[in-house]
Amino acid sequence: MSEITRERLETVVGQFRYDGEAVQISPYGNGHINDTFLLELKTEAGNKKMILQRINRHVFPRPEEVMENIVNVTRYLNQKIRENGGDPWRETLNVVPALDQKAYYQDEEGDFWRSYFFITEATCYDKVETPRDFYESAYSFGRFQNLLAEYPAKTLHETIAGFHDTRARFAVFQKAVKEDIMGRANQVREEIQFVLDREDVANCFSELLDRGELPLRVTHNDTKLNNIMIDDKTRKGICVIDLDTVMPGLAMNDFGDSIRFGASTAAEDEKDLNKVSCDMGLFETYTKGFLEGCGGKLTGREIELLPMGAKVMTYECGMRFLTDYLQGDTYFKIHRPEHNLDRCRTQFKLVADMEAKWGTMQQIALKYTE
């Protein structure tokens, strides 16, 4: 992608319906797929805040549709939040519109645009720093699925086509332990046995959605504790952030993956994995808010295969980190040698640890359910 001057900014700030001056652009956040910019502007009523961003085209090669995923979920969601008298401004992401009114701008470059309102006196957090802010991120994201139970989720784009469908990335492992373009599956046989072990997990939501035993609902899919917005004073959770990935999924998949990230007790490229566990009082934690935040709107059987949700989720990351390292590295970033080896290790670690606690597991998520 092309860089991005002083000059291009002000070009693109100036094909947004913005109602005052631009007095500052700044980069702003440290995520790693989109370029994000604060913009100050100068109104007649004071200063406000808007965000400024270029999406990332080799991630999503459609942007248009990613943008009328995104528009059509925030006026759903705008609709409910003020019926059940909410603040739809910092409750959901709002749209700003370009000056021929569609949801993004495309520059000369080829490179698409687009810009929200900020959310004021609110804050995203890398870390869980308490099992409080974990709550409010389960809840969170348990209530985004609660507004938007009854939402037509077919009608969404897929942005990421097979993001979540582990049996297709089993047959791309599979592919790539075949292939072995690097050299390396005889150094990694007892990881590659982990995987082959468990092709059951790979196709066990396949196989229930083929059946039509589990619904479609709109999901996130990447439902980590920084895409929540948390309220300053009060420090709950308010907003929902990050759209880019809102397609067709399953609740338990963006449960599951909120589990894998922060329910772990230690980093994911941890080297020690006696370090690593999946911390039951954290998961207890997120399952109490997420169903909390659900309402209701999940049916007992989603409920049910929650616990199934973390694994499969924790077993996905990892074989995906176990293919990129046999195929060369090639699609996440690394930092040191087999650093891509350490990751898949914690996470088999995870779901090692999971299986050894199931049944405590299982208990927690019917214990919300009477």
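Follow the form predicted on its own with the form predicted together with adenosine-5'-diphosphate, if you could.
Just the single chain follows, nothing else.
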């Protein structure tokens, strides 16, 4: 995608209905997908902050549909939050309309931009600092699913086709290995074999879905810790953000993606694999928080499959990083040459660790099915 110059940013800022004058704009956050900026405005009521984002068109081929989902889901959440006596300005994203009232602005280069009100006095963490924060993130993601339990799922667009269709991702991976367009496959034989040895993990949920054994729910699908805002004062999880992938999906996958990121003892791109393992204390903390947030809506079968969700999501994410490495790093943003490979290795280390701790993980899930 094309370069973002200062002039371009200024033009884009002028296309949104802000009630003040832009005084500063700077790159923001640690997301792997969109280009995020923090915009500071001078208004009559003092300085205000906004989030401005360029939607990644390579990842989301139909950004209008992404925004339609987000507008509808946040409107629905707004209503629910009000009914529960909450503050919809802090507990859900709020889209700033463009001059023409649309939820986005499409610039001359065809890129889509959107803006959100900035949620102040709250933080997105890249690493768990205290188990309490992890519990809060778990509760918030569970509650998000709970609040959307009656949302008409069929009206949601599938913003990325087959996003967590791990079986289909396995096929894409095999193709990437076969084509090996960057000539990198030889150097990562061990990692490739790790994926191939676990085809059953790739197929597990797809087969259960084929047999009609799993309910599709409205899920977030990208439940990393840094997609939750935690209130700086109360340390409560207040808002679920990054709603681009809200679609019908599996509860176990929302659970699992949080585990692979937040219950790891190291960063997603840690190079020293000795530091990487799946913390069982955090696994239990998350299980408890997530189930409490879901408010009894999950079936016994879903709860039983939560450990599998952790394994499937970690395996899938590692496979996606490896696929991107083989295909020349075109999907995830990278900040160093072998970044995707480092990320892939931490994920596979976690999968192996989960395999070693499988009995404990199952026991923990079982404790909460009763």
